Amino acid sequence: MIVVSGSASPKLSARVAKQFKCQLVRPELWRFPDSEFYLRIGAELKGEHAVVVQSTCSPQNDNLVELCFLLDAVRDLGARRVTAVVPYLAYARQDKRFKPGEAISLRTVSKLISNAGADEFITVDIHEEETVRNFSIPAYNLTAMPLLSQYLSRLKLKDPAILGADQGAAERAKRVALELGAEHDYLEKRRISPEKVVTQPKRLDVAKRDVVIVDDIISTGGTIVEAAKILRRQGARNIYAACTHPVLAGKALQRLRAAGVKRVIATDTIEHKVSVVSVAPLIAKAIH
């Protein structure tokens, strides 16, 4: 087995290679003056199982094109099996047509990866589980929630309450809570007047408790910022935000901290300074 590192996931690639105790290859990648990519893999791959690790985080389009180049190159260089590990998949939330004429972008991305040379596809906490069916190759969605739970268990939280960022994240909050032996709930938007909508826990009292808001992705952080302000008013002791994918666009991290979030805890599906949990063991376990 050989792990081939995409430029978006150098640390995670190294951690996956360490799990397998195998060779790690870092391809040569640079741009021509017109911005086209040049990519070269300087390793013998004939007959090998090549594991390509590349998230498609920002800049999404560049990282997606690089992923396709890597998959096609390792196949063309004679790899007997090609596994595409895309811990964070761009365009995963564009999986439906809401208005006439809209591109279903996830479907296109799935076709690109399926046809670029991969034999199988692995991702982590894709936004909607059923969307892996868009792939024409075997596709697997892993969850990092147990890994986040293990990390949170070391923080010695006081009477923790685990909250899904919305109803859609309720199941993720439940998985984290089960590992911790904690109560769980989700944040619900309630209209209290024609002009005002508030976000608050559906049923739990958070006073004097450590609260962890859980989601698959934190992008702008808007939902968590609004929730954190309310939780503080309700007397929460400390507020944490935990997610698999720390997109954290723009000044999202600063906004979260200003709203009273003590700490953001994330995995290395996207390599960020808040990525304190590695999904490498999860990926290694999924690859046989």
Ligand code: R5P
The other form holds:
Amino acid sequence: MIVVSGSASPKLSARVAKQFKCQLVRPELWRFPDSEFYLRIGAELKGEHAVVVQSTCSPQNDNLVELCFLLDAVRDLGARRVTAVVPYLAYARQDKRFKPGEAISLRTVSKLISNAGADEFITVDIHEEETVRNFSIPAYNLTAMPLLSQYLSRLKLKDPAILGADQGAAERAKRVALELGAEHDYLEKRRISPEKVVTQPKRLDVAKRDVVIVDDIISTGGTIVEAAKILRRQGARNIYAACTHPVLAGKALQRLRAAGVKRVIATDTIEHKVSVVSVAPLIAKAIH
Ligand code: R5P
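Follow the form predicted on its own with the form predicted together with the ligand, if you could.
And the full complex, kicking off with our chain again.
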């Protein structure tokens, strides 16, 4: 087996290679004056199982094109089996046509990856589990929630309450809470009058408790900022945010801190300074 590192995932690629105790290849990648990419893989791949690791975080389009070049090149260089590991899949949230005329971006991305040369596709905490069906090759979605939970268990949280940032994240919060042996809930938006909507934990009282808000992705931080404000008003002690994908666009991290979030804990599906949990063991376990 050979792990081929995409430029968006240098640390995760090294960690995956370490798990397998196998060779790590870092392809040569540079830009022509007109900004097109040049890519070259300087390794013998004939007959090998090539595991290409490339996140499609920002700049999404560049990282996606690089991923396709990598997959096509390793296949063309004679790899016997090609596994595409895309820990964060760009465009996953545009998985249907919300308004007439919209592009179903996830479907297009799935076609590109399926046709570029991969035999199988692995991702982590895709926005909607069932959307891996868009791929025409075997596609697997892994969850990092137990790994986040293991990390949280070392923080010695006081009477922790694990909350999904919204109903969509309720199941993720449950996964984290189960491993932690903690209570879980989610933040529910309820209309109490024609003009007024209130957001609050559906069941749990968070007063004087350490609260962890769980989500698959933190992008602008807007969802967590709103949640943190509410939880502070309700007397939560410390507020943590845990997610798989730290997109953290623009000033998201500063906004989260200003809203009273003590720490953001995330994985290396996107390599960021808050990526304290590695999904490498999860990926290694999924590849046989
Ligand atoms: C939405 O359904 C997702 O699970 C996240 O809650 C959302 O994408 C987070 O975005 P933002 O950080 O911009 O609020």
